[in-house]
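Let's start with one chain on its own, the form predicted alone, as structure tokens.
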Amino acid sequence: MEELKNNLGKILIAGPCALESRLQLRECVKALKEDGVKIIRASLWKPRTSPGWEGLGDEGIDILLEETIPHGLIPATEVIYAEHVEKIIRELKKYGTDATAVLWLGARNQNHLEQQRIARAIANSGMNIYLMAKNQAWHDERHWVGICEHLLSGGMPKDRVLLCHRGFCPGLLPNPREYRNLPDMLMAMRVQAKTEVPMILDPSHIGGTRDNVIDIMLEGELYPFDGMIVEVHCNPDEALTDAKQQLKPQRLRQHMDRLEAVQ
């Protein structure tokens, strides 16, 4: 996990929800390359709530990588299926056995057969790939560490697993300030305790809003989080995919400022 890690020891994964085009992946790479990003999220294929635009899937993996690995930082996207997992593979050899991807299991993404399968693509592609699962959208915390078995069941290694708290559906649970997602700092501590993987914090989908982003991020400090992925976009109030919680990357910057000024 050490290559994943910036210069606070932390895991920081930030870039747009979803991959739009290459101009717009370009200007947010040099923006948090700037800030000392190393690994850029875009996503290609996006699960909706509702229908709406899903992503530039298969045709978005080379612009992923093509601006992203050559620069000497790290792609990481959101994969449903094996087969996803596949095509990425197989661009991400041309770049050597070296290089470097994040892929990620969402919410929505529950099925265990399928969470084996994918663990099973990366863990026999011999590829330097991660695999992070996030919470599932219930109140669950069996449920939770779960997952993270089956991923581990699938061969996946142990040192390439990570685990993200992004809350969970608040149903008719009180919401005061309206947060996307509710969170459970203290179960998210426990699973990354009972699993022995990493846990890293997903402020974004918690919070809904750039202000609540903001204040979840603040509250993940009292935690031993082991990092967080948060979703940055130079124009956000045009981003197709949830607009009202990507972050500037000047107010990512002035956080992650704070934060060196107290270490």
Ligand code: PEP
Contents of the next structure:
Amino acid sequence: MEELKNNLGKILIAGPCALESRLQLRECVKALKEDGVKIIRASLWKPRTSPGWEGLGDEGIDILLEETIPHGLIPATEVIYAEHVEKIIRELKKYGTDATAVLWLGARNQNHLEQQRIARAIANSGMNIYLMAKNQAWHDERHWVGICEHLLSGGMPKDRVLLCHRGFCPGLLPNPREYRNLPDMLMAMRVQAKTEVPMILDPSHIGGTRDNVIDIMLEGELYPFDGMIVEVHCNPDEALTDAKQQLKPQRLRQHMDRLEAVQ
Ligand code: PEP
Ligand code: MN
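For the form predicted in complex with phosphoenolpyruvate (PEP) instead of the form predicted alone, what are the coordinates?
Let us now look at the entire complex, which starts with that chain.
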């Protein structure tokens, strides 16, 4: 896990919600690299609430790898099926057997048979791939711990598993700040302790708006999270997905400068 950490000892993953084009990613990577970000997120297969653009899919794999690995960066993307993992592994191998990537299961991926297949595909590949699991959309501690257990039972080595708190669907709960998803920081800390794997925070999918994202990043600092995954886009208003919540790189940099100053 050490290779995922930045100079503050945290796992910081940043980048656009979705990979939209090579130029979009290139511009974002350039800014983030200057700011010391080592892990670049950009999703290829986008689960959508309503029908719409679903991401570049398979044709984005090469773009993601080519725009990160040769620059000394680690690519990160969501996978929905074990077939996605297999396609990524095939391309990743071209960069050598020690090439590194972070893959994750999104909040909507709740089929434990598929979770195990994904874990198995990674474990059997022998590649240096980390697998992150976000919490499911509904508020249930046992289920979230269970996701981690399914990944381990599928053969994923524990030292390459991490978890991510992206909040829970508000449902009928009070939501005065109109967060997109409600955080339960204390549950995240309990799951971190129970599973003994790193837990990072996703302020983007909790906040849902740029100002809320910043507030959640600040709130997250009060808890011992192991890092953060943040959506960053150079032209967020034009983003094809999650336009309201993606930060410009400058805004993430301001936050990182503040964190460094208080260290
Ligand atoms: C995402 O990271 O862009 C995403 C779809 O997140 P989640 O699975 O948390 O909704
Ligand atoms: Mn998103």
